[in-house]
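A single chain, nothing else alongside it, follows as structure tokens in the form predicted alone.
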Amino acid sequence: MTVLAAEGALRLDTNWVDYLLIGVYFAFVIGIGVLARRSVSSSIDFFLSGRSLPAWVTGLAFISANLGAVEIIGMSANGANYGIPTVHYFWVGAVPAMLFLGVVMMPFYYGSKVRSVPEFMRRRFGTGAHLVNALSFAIAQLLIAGINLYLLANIVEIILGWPLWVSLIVAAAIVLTYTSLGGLSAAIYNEVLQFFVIVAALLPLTLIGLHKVGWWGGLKEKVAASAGGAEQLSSWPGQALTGFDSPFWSVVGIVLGLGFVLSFGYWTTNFVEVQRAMASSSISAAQRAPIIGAFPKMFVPFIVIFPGMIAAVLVNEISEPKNNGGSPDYNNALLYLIRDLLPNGMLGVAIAGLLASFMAGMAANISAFNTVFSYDLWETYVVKDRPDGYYLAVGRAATVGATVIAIFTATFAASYSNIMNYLQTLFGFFNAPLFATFILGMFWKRMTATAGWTGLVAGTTAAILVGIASQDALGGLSQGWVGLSGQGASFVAAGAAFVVDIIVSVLVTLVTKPREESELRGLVYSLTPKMDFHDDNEGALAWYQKPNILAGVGVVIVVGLNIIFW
């Protein structure tokens, strides 16, 4: 394979088969929005496709708005910078939580009929913390698009050699279309689509770098030989991945700051995941779509992460500063694994690949911020009482504006060498205060309005206060006044961001007045019989349809996994 240099960048050898494949593609993704169009006629089919998607699809959307361009991009990095540790993102910081919300969150969000997690909160708290969490959302939402787009217009870049800005507008623009055409449907289906397109590039590279580096033995042995030795083939303790000397508080950082307030934060209350689930059919649809989409989830590091750990040992990009102690560019692992292994043809597919995954997750954030803009923002506080025909226009245009926005926020994501860090600063940040408030809130019938909204203002302070003060997880704003780097720092950022939340929740509930009991039902654990939410079906399911079934097999694989690469 040879490779097409101008002024020392990356180049992939693209013909014409390769475009050919590509066009193809996108011309199925423009098709799927173009048809989805059709079955809009309101709001609630715009944003939530109607509540009337089957559990599969939903299941497989689920998972594809996660595997996007950071999952891919990043975890492969992951993988040649850490190893197997970085398994720990996917067996402890995804797989139970998955799990946890289809069985026990998912009944309160589809049950209660609210349009997105911000409602559940206004429902619960008042508008305080509706307010807070709705725009701390939204603005999440346009910095992660950012880093989605940012990695699509590099793809973009290295295939044409456009210039990043000219990239960006393309990328940019071929998401809005579809997106914009057919709201949650264009972009659920085309998930589905994108999942496997996405298996049909990463597994036939990871089979093929396998055999070129002697499979698993030959791969093993390669490792433990490069400068990250054998600790990169067993996933605990996983000091690398933390940044901590201490193998106990690398564990304690992993199990709780990870598998616990990060994970949990992410896959319970982020509204890009949520909202996928919610577009289902009935409770038990909406219950499985998680459950489904956890199981793929479970084997996706061998198709991101091993990857990332061949190119390590392969791709001299890589190795050779990792080795002489200099500091390769983790993010293009992947791409130069494409760019020395696979022949035309198979490049098309495998572009075609990583370009679904960037565009899956653009979409994804794209989505559901328009859903929180037009619902919880604009109607709620903004232009209240009109017809439902003018908050359909208005999604759309606040899908343009995303898009648009998108475009600048990619910016914000070159300066990281490892886009992980980013992205994991950003969950500390936004998610872990949320899911404090959320998981007390659901759990405490005691808490208050007032703790709610003080609660996530003091977490998310926290956060941002360890990410000054550690050494680069808030990039130049860090001041390095502790010795915190790396994902360690955005475990204890989210960590703080927990334990401030909940004890500033606490200490306000104390000293403030709670809510009628009868005003909570369907909104706190304790106050909601189960047959408010039962599925009236659930008795015509067969077993491996039943959600309390289909969890408890996958917490023997997940278990089973992390005890094979112990």
Given for the second form:
Amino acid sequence: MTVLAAEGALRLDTNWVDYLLIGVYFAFVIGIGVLARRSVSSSIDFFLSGRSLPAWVTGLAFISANLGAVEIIGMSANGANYGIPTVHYFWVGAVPAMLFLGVVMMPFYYGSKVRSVPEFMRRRFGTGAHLVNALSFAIAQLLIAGINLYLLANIVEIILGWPLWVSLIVAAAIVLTYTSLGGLSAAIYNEVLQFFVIVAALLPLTLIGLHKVGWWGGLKEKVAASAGGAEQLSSWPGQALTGFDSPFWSVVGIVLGLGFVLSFGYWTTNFVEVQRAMASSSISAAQRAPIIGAFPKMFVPFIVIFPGMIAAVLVNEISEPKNNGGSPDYNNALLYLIRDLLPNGMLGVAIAGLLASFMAGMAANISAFNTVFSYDLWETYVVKDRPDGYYLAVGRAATVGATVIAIFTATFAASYSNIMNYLQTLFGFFNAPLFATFILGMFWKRMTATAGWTGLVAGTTAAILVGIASQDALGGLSQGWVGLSGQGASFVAAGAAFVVDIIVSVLVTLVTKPREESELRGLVYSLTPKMDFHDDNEGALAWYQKPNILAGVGVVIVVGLNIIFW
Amino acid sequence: MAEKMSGADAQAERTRKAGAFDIRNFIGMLIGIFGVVLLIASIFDSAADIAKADGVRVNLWAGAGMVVTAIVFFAWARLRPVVVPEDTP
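For comparison with the form predicted alone, would you give the structure of this protein in the form predicted together with its partner chain?
The complete assembly is shown below, putting the previous chain first.
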């Protein structure tokens, strides 16, 4: 993703009130880090918040960790470009997987007392699968942290006029301060705070924008009259989004590719997200975290996609090229709308909200990285059996190291943004087959260790092959053998990874020796006594605290939203 | 969360920690300060500022909304305080 703007065109007219508001926000961010430090006395405190947080906190952190630069800028850009079909990234591509994680998979993660998702991989499948997973995850986090940092610095340069390197170092120093002081608690508490600041920034912006276009009726009329037409107002079949010619295959691509393979792979196995739920205070709170998070997630589109759509009809810099066959700067849609509508004061809140969102992403990547680095790589393979305090020190050092690497990655991204895009796609391919391996491993006790790592490697290879065969998924590497491009290509790549992973895992399992059943308690459904997944306080929970009932309510609402915006 | 402590010390420590480190108070404070600053700024809104936002007094309304949100968070933290279980390991 690149953010390009004519110098000065997007410079926001800030005054001291705006800077005051931004300053207050940063004082709170650091303050939380300092206060959270008091509660860090062991490595579990630092990496998993001592497993003590209430479900609404971990639930909000769960979605806030994902509400970074790519989400806010990228989804408002998609809104400006495609309109309503963008909601699929939320209602099809996130909510069902989050509910599934809470109901089905979280008991395994939390109940087995593992400290990270790769650690679950190691307990279930041994070293091979663990190394593939831990290494690809750790490297991808460094890369994404760098991209988040670059986007933040880039936006600060555009809207405030600070030189890139100044904001790189200031932002990195702030994130480093609070994550190395307070560990995951500081990151999570800040994510919850960030969530509300983001809402405080985007909700007024959306409302004023709607006021100006004449509310929903006026927006519908203007969007239908713009290039792209009335198709931008209904979510299905979403052909503009997938790039498929056939409406039927477009729906299949969205439901299976985005909704099933991509989103389940991301939400149910990505440790950045799962780590937040693991910090909960009980097994039912851990289950509730992604389910509670799913509710605000359903409504995020209204304050992210709508401003994008409004910008596409109100902002000349976007609407003119869009209607005249040009190539509008969709990534800046949100910034243009802020420039055009918000007076000083609210402008400061909006900038604080954007910075909050970008830092949330980066801090989430770094806090997940330091856990996997310390527990899964350092403690498992490099220096074993030291006292707990040693690994806490390793965690703090890893945080510093990750931040420094992120600064270099960001500098690299500044010069080679295309390469970064392709690298990100490439690491996505490591994610694609994970869900297949996890779900098979959790429900099929016979599945063997060899099947674990061979399935992952085969699945990732399949995804990369589809990427190479496509028109543009991997840039210069792509050969264009098949007519797939854009989102459609990544849906098909993810689908191929899933299918190949399942086939290879099953075949390899049939010819290799399964593990002792006694070693798999807590890791495989049929070998885990119900008691292990039972919450002692289950009886004391109100109906709205029961994960399954709450998830049922979530399903009803998300189906309703899909029908309303059909 | 907390290390094992004994008697009155532990009791005092717990109450202090739960009170000072309730994230709801933090959210309330930050959003509240935002709201108050916006309300003050809204007094000085120029005609151009108001015209920019399509005639809506954004700072006034957003500021008021944030102050109300802040009060809700404080009330929630006050009515349902964090209870640290006695048997915290």
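Each form is matched to the other, and the largest set of C-alpha atoms that superpose within 1.5 Å is called the rigid core. Residue numbers count along the first chain shown, from 1. The structure presented is a predicted model; accordingly, all values stated were derived computationally and were not measured.
Rigid core fitted, then: does S167 show a CA shift of 2 angstroms or greater between these two forms? After core superposition, the C-alpha of S167 moves 2 Å or more between these two forms.
Superposing on the rigid core, is the CA of L135 displaced by 2 Å or more between these two forms? L135 C-alpha, core-superposed: shift of less than 2 Å.
Please check if I407 moves between these two forms, taking a CA shift of 2 Å or more relative to the superposed core as movement. I407: C-alpha displaced by 2 Å or more between these two forms.
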